[in-house]
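Just one chain is shown here, as structure tokens, and it is the form predicted on its own.
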Amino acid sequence: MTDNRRDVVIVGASGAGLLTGYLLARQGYRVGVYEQQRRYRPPRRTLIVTSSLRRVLPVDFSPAVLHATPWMTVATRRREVTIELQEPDWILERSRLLHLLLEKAQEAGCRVYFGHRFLGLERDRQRILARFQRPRRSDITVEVGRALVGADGVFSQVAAAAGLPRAPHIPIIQAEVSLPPGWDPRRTQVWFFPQDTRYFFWLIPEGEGRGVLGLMTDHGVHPHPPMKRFLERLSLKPHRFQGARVALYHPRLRAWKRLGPVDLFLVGDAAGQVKNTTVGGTVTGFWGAQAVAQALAQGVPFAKAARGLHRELLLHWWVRKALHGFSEAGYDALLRSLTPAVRQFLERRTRDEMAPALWKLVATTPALWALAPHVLRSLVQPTPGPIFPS
């Protein structure tokens, strides 16, 4: 076996890619992760994740934890409701988490190659070869023995090379700020202001006195103008900004394909494994990594290994479609519908484990039926932007 052959080739040292490498290396696979960055410097970004992270991430991630918040307040201009979570959300720093996963993957025996830009795939008789460009050195080809994993984000070159659609994506921006005077650091808040964004604004505490104010907008809409207005509304001064393009799930996306003798998988943002309601993809991306490891190690079809994940993502896709055309009156009605029974449901279940119980809740809670006119108006409105932007 030459050094240019790997059982599993992973393109992209993202969180989902590194976890996939860690899980498969522990199973005895000869794994190589190929990352375009010459020096691994993922940008700082504040993440909020649910306690379901423990279920999908089998390593101690406490070094990446900045804070925990047990309260989630949702608000409009006229109303607000606070959900007291049974298990608090964790506030993580993304670059710390990625460096931790890099260390764990290498300890498990995974080889990580930096400065390797994916160029494409080649067939040589019955072999599948991945081609990489290296700075100031000749290109190399790596034979894929068992599987190729695309973990290379929203602009996945692996998806393009395999003829799979890339996930739709939207921009997010976060401003690092000092918390407003009197703000309880145990509380994360979300605001629905549909005249500024069809998604929402948020304020996530990172600890005593500091946090991030953020928003996401539709594809093609620049987030800076509404961010500037919202900062002025709260009388906050940004210390610095964090930004990213974040993938969205779509039922037409495919995360698996057979390429001759090998399996090709997409994970994380490359597969659109992101909840459309909150644009949270940390837990669901790691869930996708777990599904890939299960499919390979246990020899089960990927569709079976990922069934629970896609059921959850599909639920969030439908909820986002139902909310995407809500007016301010619709969001006021939404907050009025949060009866004690609904709040208890939201307090006991994380945002990553709502399917299929949410449908039963809707069917048995008359207060939620009052949202029907707003939902119907929303569903007939087209979602802006292309379904699968290039």
Ligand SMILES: Cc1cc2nc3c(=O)[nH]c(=O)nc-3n(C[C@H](O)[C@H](O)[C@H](O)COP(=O)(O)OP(=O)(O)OC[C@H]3O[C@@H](n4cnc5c(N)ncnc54)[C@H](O)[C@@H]3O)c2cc1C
Second form
Amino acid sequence: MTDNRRDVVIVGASGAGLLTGYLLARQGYRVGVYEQQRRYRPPRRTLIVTSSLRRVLPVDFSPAVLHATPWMTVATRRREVTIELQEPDWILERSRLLHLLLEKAQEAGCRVYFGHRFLGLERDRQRILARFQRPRRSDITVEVGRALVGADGVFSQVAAAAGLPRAPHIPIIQAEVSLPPGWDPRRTQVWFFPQDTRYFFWLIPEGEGRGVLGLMTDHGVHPHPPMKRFLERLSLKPHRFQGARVALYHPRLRAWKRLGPVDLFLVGDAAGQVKNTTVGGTVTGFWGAQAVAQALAQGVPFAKAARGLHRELLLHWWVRKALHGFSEAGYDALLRSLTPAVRQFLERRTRDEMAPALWKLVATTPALWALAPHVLRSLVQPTPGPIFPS
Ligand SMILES: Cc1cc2nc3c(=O)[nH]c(=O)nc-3n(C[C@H](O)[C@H](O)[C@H](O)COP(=O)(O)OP(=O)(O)OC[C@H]3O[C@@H](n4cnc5c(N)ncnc54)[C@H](O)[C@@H]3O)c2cc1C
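The form predicted together with the named molecule is what I need now, so please give it after the form predicted on its own.
Below, the chain from earlier opens the complete complex, with every other chain and molecule after it.
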């Protein structure tokens, strides 16, 4: 028996899920967001995002901003280069951002149900029903009127129920630290030490005196030993750790499917809407939410609404593939190739808006062609992050 019906059922009160709910409730849809946590306590997480956030998040997010950093230093053991961003990156506290979005979604008329864990889909003649488990109460089913949105993160049960492949994922860890003495809090830094990780290490200031030191590793590689070595290298003591798995993009992922009378969408990490270069998924997840809202509210085909996002994600997938086999010498060459023209490009464009111009930059910048032998070495390596069958 069906307990109720919603035009749009969203699984997961994640950032991407709440923004989708907010945008659609404002358009008059009856939206239900179903979240497995009984009490909404998203863990503390420090995020660095580009100024493109303003474009995809149409709410005042200033209460979630901890800090802004206009300088980005990239370093190897032998070199470092600093890029002065025309628009600084923002440093956000994720749980504050999520509480803000929750409030906005509810104000817009979205109903948010906590303690509801999505179990799967059922078909009853032409109707699609989503089944949820509730602690110490019987399961309920909710009829999906128009669309089902899986915003349930990297281990998406919605993707599994719909038979869509699941995004690759890798471990990421951050240590909350006091900044090294003399560290300018306007400066974020990344280090390429490929013998420790094929991704990179970073130090992001959260303001005067405090910051987070982090790294990602390949699937199956434990991030704690390289983290320990890096903390020792900078003589830093961790106050607390933040860690989880984060999704990667893969061109074979699909974020849309027709299920009988309803549209099924995936957004955020569930759809692998993450830039594989930096493994940043905040802006791109919100972009995914915008594409779903546009497809439903304006009747635009989803492939068209999400075209810009997928072009950007594909570019980052290629760049990650090109970097993934770089040795120290490769990263030194990369830093040498940051000529004034390349730096100007990086200063003016955010990491979320590179696709329209990066290929042209590569084609017209001979300094970047010197990277060809390192890129070829990378391209023969397996693709980072295999996709997981549902
Ligand atoms: C330590 C760390 C640092 C990061 N740093 C950055 C950064 O600096 N910049 C950046 O852009 N990105 C960063 N990321 C990535 C970014 O946080 C993620 O891409 C983003 O949070 C993904 O959000 P989401 O909306 O897709 O889903 P999530 O935040 O994963 O939320 C999924 C939600 O769905 C709920 N859920 C799951 N299963 C079910 C179910 N069966 N039923 C009901 N509810 C369910 C969960 O409880 C959760 O609330 C970082 C990630 C980590 C782990």
